[in-house]
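What follows is a single chain, given as structure tokens, in the form predicted on its own.
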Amino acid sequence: MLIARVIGTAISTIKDEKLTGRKLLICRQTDEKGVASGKPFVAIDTVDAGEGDLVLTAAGSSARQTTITKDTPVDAVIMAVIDHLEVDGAVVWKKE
């Protein structure tokens, strides 16, 4: 699993039929404090995340393990919206 921030939306009118009705969000990997550390990628949203949210993502074959993405041609999925992150007993990030 990777921590990422939702930075935008991808709109596609022509796509595989298994993706019809699925929200595509642009994410960027972050560190535990929410500081960007990777390049953008598109993920299928399974939890109604929105722009600015810090989320947990899975990639590769793990992305096809949710109920919504099973047997679907996806490489990344958003499977949780993070409320807060605690590292070594200290809260390092908290959703406002």
Second form
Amino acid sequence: MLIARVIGTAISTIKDEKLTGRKLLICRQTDEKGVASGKPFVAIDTVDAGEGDLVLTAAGSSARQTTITKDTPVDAVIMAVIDHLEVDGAVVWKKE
Amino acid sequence: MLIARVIGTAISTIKDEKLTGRKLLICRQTDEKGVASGKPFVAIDTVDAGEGDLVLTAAGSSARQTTITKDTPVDAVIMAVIDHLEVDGAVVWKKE
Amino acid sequence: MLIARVIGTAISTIKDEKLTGRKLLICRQTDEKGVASGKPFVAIDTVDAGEGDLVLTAAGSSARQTTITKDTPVDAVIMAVIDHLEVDGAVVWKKE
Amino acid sequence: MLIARVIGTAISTIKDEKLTGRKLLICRQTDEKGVASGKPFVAIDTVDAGEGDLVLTAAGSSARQTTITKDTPVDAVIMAVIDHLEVDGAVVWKKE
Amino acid sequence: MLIARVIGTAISTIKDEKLTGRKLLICRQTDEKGVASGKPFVAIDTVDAGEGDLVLTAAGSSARQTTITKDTPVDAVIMAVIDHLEVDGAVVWKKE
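With the form predicted on its own done, generate the form predicted in complex with a further copy of the same chain in the same format.
Entire complex below, previous chain first.
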């Protein structure tokens, strides 16, 4: 899974019908301290994540292993909201 | 999913028979403001996307989860046309 | 799918038995003008592609969605030979 | 598989229910000498790996081929703890 | 598939039980002349490859399409030993 920050939302009217009602969140990968880098990607939200949250995203066929994304043409899913990240026994990022 | 811009079309006569009649669109990944970068890739259109549109593309086995691409040797599908993109509560890209 | 140029052939005697008789073509990804860059990869040919051709390749499980590659340990397949590529209404690459 | 070092832990309360009780370890890819580089990723532990261990991780659908990760929305799994790595007949990394 | 050189072996005692008895070879991707670059990865051997060999590796779910790797948590498999590589009608690499 990638550590990613939710930075926004993609709005689409014309889309695969299985996406109806789904929240399409724009994410950027971060390091273990929550510092974002690289191009954004869009993931389906399954855990009521919000803008600013640090989340875990699963890609590929693994993105379809939730009740919300089953058999759906999506290749990235948010499946966890991060509380905090620990490295070497110290908390290096914490949700406010 | 990637945010991508449709920049053109690939025309092929000799191809897997399951691709007959399918639209092969050339896309380039963009950031959340619609600025393209990186090499182009080709995705099957399932939402009647057109050149210049900003779209979402799904890759891998997820690209085969539409009625058009089922059991087809394609690894990228356009499954949504983007209306607008919001970051930090502001619209950062909007379809004209 | 990637746009790629066929640059050569890989010859192997000791291989998975399901690969017997299959053509293993060396490809390099190109941009929409046919300019190659990056490391080569090897794809199974299913459309009688030849050296110099510009082709489309599908990766991952999608590479196994042809009669030739079904249940075979291959992760890249050539599933189309490109006739021409159009960008902004102009032909930017054409098969000779 | 990637060679990776376990550098920490991700703690999450709000997550897919199939992740309950699973250990989410933060990893960084290393070379054959155990030198880490690149962005961290998070993998499910299935072999009781600990911080500092060098491990092998499998990605994508392969990450779901363990009893712990079956049908779970995860795309990376730790499936081996490395004892030592040999290159050219010499041990280039060894677990302490 | 990637063209890769086998550079060594990973030894692991604590691992998924389906990996018991399997050879975990350390590989590095090469170009068509056999010049290696980039980070190493580990692949399961299914063709009795040896150190120094140039091989083809298949990734993702395709890595599980051999009798040795079926239903196993591995995402890379060596499925061919390369005899020689031809580009533009000339042999650019040959097994000694």
